[in-house]
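Next up: just one chain, as structure tokens, the form predicted alone.
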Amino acid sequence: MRIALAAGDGIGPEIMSATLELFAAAGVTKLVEFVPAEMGKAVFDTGNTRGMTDEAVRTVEDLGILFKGPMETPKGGGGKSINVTARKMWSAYANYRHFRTLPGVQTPFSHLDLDFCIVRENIEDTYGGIEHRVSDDVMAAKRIITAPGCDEVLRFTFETAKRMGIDLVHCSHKANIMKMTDGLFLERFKAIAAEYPGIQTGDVIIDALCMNLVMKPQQYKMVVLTNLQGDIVSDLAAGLVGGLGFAPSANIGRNISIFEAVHGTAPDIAGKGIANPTALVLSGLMMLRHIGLTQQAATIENALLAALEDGAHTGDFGDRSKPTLDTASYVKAIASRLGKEPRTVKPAHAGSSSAVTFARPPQPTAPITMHTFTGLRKEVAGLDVYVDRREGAAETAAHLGKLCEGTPFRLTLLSCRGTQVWPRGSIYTECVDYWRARFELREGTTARQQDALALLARVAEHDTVSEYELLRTFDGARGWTLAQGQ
């Protein structure tokens, strides 16, 4: 087996060789070889703005894994994260970490013994990074979610639960707000839910997910989430366990998968040997069981877990009464603990599982392309249409209501940030440069694509279009959603 290796920025490579060595020691490296690839800060500054070298690329796509460290990421100007464009560019659609309380890593939550998975989309939502300038005062970004990504990651999560025998799984959404695109996210888990009859399942609002993982934890097994709302829930749950040093992470796809520690890369201590590689380790774990070694990964996880519970710490946990250990103590204190298991806490055995093992396809001649075709009817009913003006809402309405005279179209709303301020509105509401206007069809009449596009020009005569949607019906069902306050 061959897998490629990033080693990362900072501490990446210290901890990176600390975890290659303690899987030396347990008999890894003499069933798997690891194939350098050169990605990182030091190709960043060559002015590659992907930050990994094409030679690079063509390994990790050739292997199917990487294994990689922490990564910088260019301030300000430069690349985009290196994280971030491997997990899209490689379509690793499912990030899932597993958080549990380790014995000598005390929390405020440690008591509680908990043991618990995040699975968070990992390629849509905000961070497809869609954005642009669309006036002088504002900014916008664009949100994906589409049927087929809802569908892989939660048939992932449902699939991992049933593989781990966890028996309940939460979805947690904004879709009371976001009705569409949470709305979709939600109504895809129940469909998927329900061909999975021996797992209970629940939902719950973000902002009261988050709220109870700070007051009882304990009773989440599994949640899943889109890819903002997951990033940020991932982050808290690792600090109920202790960090983000002992969170393990698997950006899991079809055909490439990605284990990685998650943390940062901590130049202020880089090159002192003192960090501590307990994330790279489980990560490595997650890694290992994913291509098969659960012997090995067992092994070594329960060694992990008789040091920990006998003091072995590095400088940013543990018993201050005993002795802080560098990263190569630390990394030897497991090692000289290889066949034996933790006799505080339940030992990891060869059946444990962190993620389902996916048999990779052969290896596509063209790029893959979801498809839902659902046949629905679709029919032209308006469209929004973004101005950039300064002047204020009767003004623009009068304005933009001239201008769809003769048309097969009518203006029913101005928007200002989301907010209805025409027809009906509030003096209160503060207003920018950066005006949705709808335009829907007149009663009883009923129009072609080229007509609302004719309309679009008629008012880009006039004014900056800086944005424009189409507005369709779904099967007679609205494709769009209402302003606040419509």
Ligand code: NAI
Given for the second form:
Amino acid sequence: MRIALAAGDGIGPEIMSATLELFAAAGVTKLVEFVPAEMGKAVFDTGNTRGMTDEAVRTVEDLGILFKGPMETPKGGGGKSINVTARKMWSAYANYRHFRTLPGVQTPFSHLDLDFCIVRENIEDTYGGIEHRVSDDVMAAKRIITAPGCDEVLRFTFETAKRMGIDLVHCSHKANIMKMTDGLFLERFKAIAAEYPGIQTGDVIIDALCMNLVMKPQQYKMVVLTNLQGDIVSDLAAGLVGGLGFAPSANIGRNISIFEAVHGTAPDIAGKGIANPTALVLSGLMMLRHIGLTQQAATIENALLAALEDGAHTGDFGDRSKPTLDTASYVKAIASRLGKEPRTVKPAHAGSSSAVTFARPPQPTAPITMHTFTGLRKEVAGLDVYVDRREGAAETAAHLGKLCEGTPFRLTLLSCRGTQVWPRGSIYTECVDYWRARFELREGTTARQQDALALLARVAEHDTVSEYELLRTFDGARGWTLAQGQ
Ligand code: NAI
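For comparison with the form predicted alone, would you give the structure of this protein in the form predicted in complex with the ligand?
And the full complex, kicking off with our chain again.
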């Protein structure tokens, strides 16, 4: 078995070599060959804005698994985060994290003996980074949620729950506000859940979930979320069980999976040899289980639990009456307990459950295109045009109302920042220079997209158009939301 390895930046090389030393002591390196893949700061510094060499890309694509340390992201301009690039370009669509109370890791929640999982969609949402300046004063981001993207991560969630014997899965969302995007995620959750009648399900609005996680976290066993909400909530969950030093993650894809700690490069302690390697060790254990080395994973996990029980700790946690260990001594303390089992918590065993592993399909020869719904009847129903204007609502409405005379469309709405300001509205609604004009089909008419775009061209002769969206029905159902107050 061969696995691509990138040690990372900052504390990355220190915690990676400690982790590999522990794996070697447990016999893993006899069974797994780690193949170096050049990624991170050193590659950015050569002017490569992707942060990974072509050879590293080939290695990861050939081997299908990457074990990585944290990598520094240039701040502001320059290259984008390698971590996000890797997940997105290799379609590692499910970010799976397991949170459990560990012995010797004191938190205000330790007495609750927590054990739950969070699955976060890892590719879509605002992480598309599709952002534009649309007027002098306004920046806009596009949030993309797709039905096949939802289905992939939701199926992974339910398959993993089934494999782990988890009988309760929650979907968390904000579908009361983002009715179409989070609405789709929730709708697909219900559709996929129907395929797993043995698993109970629930849905919870994201803000309530955050409160519940602090008030009564034991009520959750597995929660699945969209990308940004999942990103935030999974760090909240990490805080319940000891923070970044204990937060591992697996980024699972159809072809390529990436295993890494949640934390970053910790520049403040890099090079001092004092970093806590536990999160990377735990990520490595997820990886060993993923490739079927479940016995070795259980042996290392039990040694780690036994060491924690005995008070082994680095400077960032633990019982201060016991000596603080540096990274190397901490790992030695774990390695010296290989073959032992913890006394105060349930030991892991080779059959201990882990996230589901799908067999790697044959390597594709071209990018895959996924579909959930096909063949829906699409009809043009109107056009939303966003214009950059300084004038007020009444004047803008009068002006745009004239422009659509003689077309199949009439002006039905003006909104600003998503709130209706014309034909009805409140004088207390504060507006900016980014108006949405909604044109809808006149009664009894039909139109083609060319007709809508001809109207757009007419608006463009008079105004600065920032953006536009065609309004369509899909099998007769409205493919857009109403404005606030409409
Ligand atoms: P960070 O996670 O590196 O550090 C936050 C705090 O936690 C620091 O005080 C640090 O010393 C401490 N810490 C983190 N890991 C620790 C460990 N294993 N043992 C002991 N203490 C630990 O977050 P920060 O400072 O925001 O980011 C630093 C760099 O890491 C940035 O360039 C960022 O882009 C990158 N980063 C990379 C990630 C990845 O590769 N997956 C994830 C998060 C950040």
